[in-house]
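Shown here is one chain on its own, the form predicted alone, set out as structure tokens.
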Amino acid sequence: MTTPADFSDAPEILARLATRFSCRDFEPVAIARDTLAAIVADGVQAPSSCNQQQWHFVIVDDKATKLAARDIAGGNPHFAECSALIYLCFQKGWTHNNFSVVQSVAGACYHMMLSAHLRGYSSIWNAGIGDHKRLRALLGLPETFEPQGALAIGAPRETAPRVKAPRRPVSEIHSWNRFERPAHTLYPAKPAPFYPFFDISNENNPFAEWDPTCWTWDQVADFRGYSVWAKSPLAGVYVSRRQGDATERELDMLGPLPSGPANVVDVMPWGGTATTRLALRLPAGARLSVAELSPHNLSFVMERLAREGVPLANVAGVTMDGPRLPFDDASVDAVAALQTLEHMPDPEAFLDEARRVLRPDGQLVVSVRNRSSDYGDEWSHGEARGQVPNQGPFTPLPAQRVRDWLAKRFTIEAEAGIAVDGDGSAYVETGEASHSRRLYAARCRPAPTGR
């Protein structure tokens, strides 16, 4: 007779695993290359396709050869950071067309990770490595092997965050005997007849609907609030080399406040990046509401700021419910809306919320990318055939159109056009110039009732 096997512990040990979170800022210190092998040997005691294991692990703990991989990837500087690179690898041509290899890779990937954790050690998966021609180069891999991914393992700062990303509730990734799932977790796609796996890729995926007004509010929220944890909310990330200092020159528009706590919103940051600016020109005193669609986009923000050095005591994170902002009539001194126009499912209904809560002497600064300039027709012809980025699905507005929105319900105070393209410059053009750049920018003041 066989005696049950005694798994009273398997709870302690799952909510132990359970605490595994994703770490982007390691210590530069060794690991011990019998402990990176102990853990590689973990990780094979997962499932391998027909058993066949046409896995390969290059193990990189050499500091010039992580700097170089850190400059292959771009913007992983974790990558020289950390203790090790496990560069995940495969044989191409098993059960190619269903994966089967590619999940073994995966299921080995995890296992690393888990017993990385059980160390004591925190490690992250990172699908972007770079340019392949380059890294097998660098690697000596050969064109049978693909590289599918990179491990970095080490010991976290003290300073990093030690924040899991969140999960969707169970309940909304599980369904019994045929697929439900709730609506605002189904993201839009252009109608076709057939979605072909191999049609799309990260440049060039023809079903990608981009325009927000195919989406629900509730789903944009929801793309945008797992999305952005996409990194750990440290200082310094989501800054985009192609948007330079243009940041600066959108908040320059926000014209004086009035003395005392001064009442300010920004609205729909995503990741702080502009947030981060925002709070630093404040006046003492002043109050700053980050209003988003979902309360994840909130938890990350706070804690970057916190990470960029922003004093949090005025600070506030309030859920948006669609474009309704939760502050009463004539409650706010100012409200920004930098490149956020162009995410937005229905954009004048925002603005009519604007005004609403603005006092008669508060001001609106909207900035827009400009579908009526060079950066607009790169944008159409080229970035737009790739995939929805993170930050959620946009389209850029052209300005006259969104000068047009604002001056139904504003007195316009300034304009002005912000750089020609992506390529981090900056300068500021205003009259007429100001239409035909790529940003869009107006100070706005609410226009008297009845206008």
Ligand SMILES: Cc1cc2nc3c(=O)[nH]c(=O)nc-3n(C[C@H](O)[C@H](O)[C@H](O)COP(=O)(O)O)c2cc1C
The other form holds:
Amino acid sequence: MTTPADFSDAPEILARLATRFSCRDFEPVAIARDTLAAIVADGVQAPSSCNQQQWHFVIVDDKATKLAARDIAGGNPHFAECSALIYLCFQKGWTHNNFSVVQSVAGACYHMMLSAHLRGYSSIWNAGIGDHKRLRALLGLPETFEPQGALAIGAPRETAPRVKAPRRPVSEIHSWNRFERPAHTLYPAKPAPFYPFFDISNENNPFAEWDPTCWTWDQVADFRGYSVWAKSPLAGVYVSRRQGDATERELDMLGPLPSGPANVVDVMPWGGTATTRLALRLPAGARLSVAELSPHNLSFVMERLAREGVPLANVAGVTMDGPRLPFDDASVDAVAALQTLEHMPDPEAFLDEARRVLRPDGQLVVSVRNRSSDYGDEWSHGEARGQVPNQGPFTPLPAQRVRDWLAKRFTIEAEAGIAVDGDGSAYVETGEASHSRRLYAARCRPAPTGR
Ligand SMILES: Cc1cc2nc3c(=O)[nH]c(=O)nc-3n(C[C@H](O)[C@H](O)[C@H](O)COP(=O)(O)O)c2cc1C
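What I would like now is the form predicted in complex with the named molecule, since the data block earlier showed the form predicted alone; can you produce it?
Starting with the chain above, the whole complex follows.
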């Protein structure tokens, strides 16, 4: 009789499977069709609801079709360079309850990923496949079949990041016989008696709690620290089209730094886009501390900086404990908090902290998405109706409120309103207009004590 003890190679196999991680940077090479077909054959060893195997997999290995698929998908550039895309589809009409048909396709997809991994290839599962209508036309997919995602398989580029996204501690995500889960992993939702699944979509989520003051610092840290890995830390990732070159104009607010080894802190940068630009601007010898709520986020940003060509010798990651920065009083020359106050459960507590760590001649550079702008209205009527984004909950703040907070603690040296044109070029306005553009930015110095 076979007993579990017979599977003495199980730990080795499981350890090998656990080394799989998603790749978004492929060498544009072909994989033989026989191999691709074998991967699909492995995948369908997965169980399926009622054994109906209502799945269908369209394998795209033709260059032109991959390019068209990438254009339809929009946000997944790796579609063009992977060796093949396996579209995950199912036939509609059977085993719908509790998404049984979807669960079945998911099982097969993961089995294919493991097969590809054991065969020495990399892969990535993508739900972001774009407009179904265009995709149907491209693949000749009948209306009775639903595309759910696409599995991209290929050979990783030599330079592709080889970092595995962190996993939640297993103790956090299981419980015995009853539901139990740590508080920092239970995220706030708008109070309601029920949360009907079909009333919630990415674009329309009536229960999403965007106001970070309804979240704890630990909840924000937890949320952002995992979802930053929604992408690989490749150069250029998380550069938003809407932001255009506004980052450069935000960083223009930074005043001259003292000669010698200045201490600069970048606060809660999430994906590291502005950190990259900031690091590349700093004078030689300056030390940059990246202060983040979650160590997972820090590991992403540090890897990202390396891939952006930022020399890391003078860059360190530090973990914030809520609003607290791990620095001595009056020890920092510049604090940059770009588009982060609006993500904080208690922005004023953070401003007190920035004031504490800055040297008397130090500077705080802040920018916020401005509620008192056209963007603020668009956010309220559009964006905020959807789900909380991967960067975590945020609520644009009125420029005047931020100015008042700053004026209580700092001397405001410069203010700017930053707007972005349709072509992505950002422009700066001063005076009254600084309070009504998409971003409100300011540079301040600690006010003398006793103020
Ligand atoms: C259902 C599903 C959909 C996903 N969709 C996308 C996607 O559209 N684009 C993308 O870049 N990654 C996508 N991913 C990849 C995840 O971001 C990735 O699996 C996760 O960050 C964990 O990293 P790992 O696969 O390296 O362990 C998806 C993963 C799953 C399971």
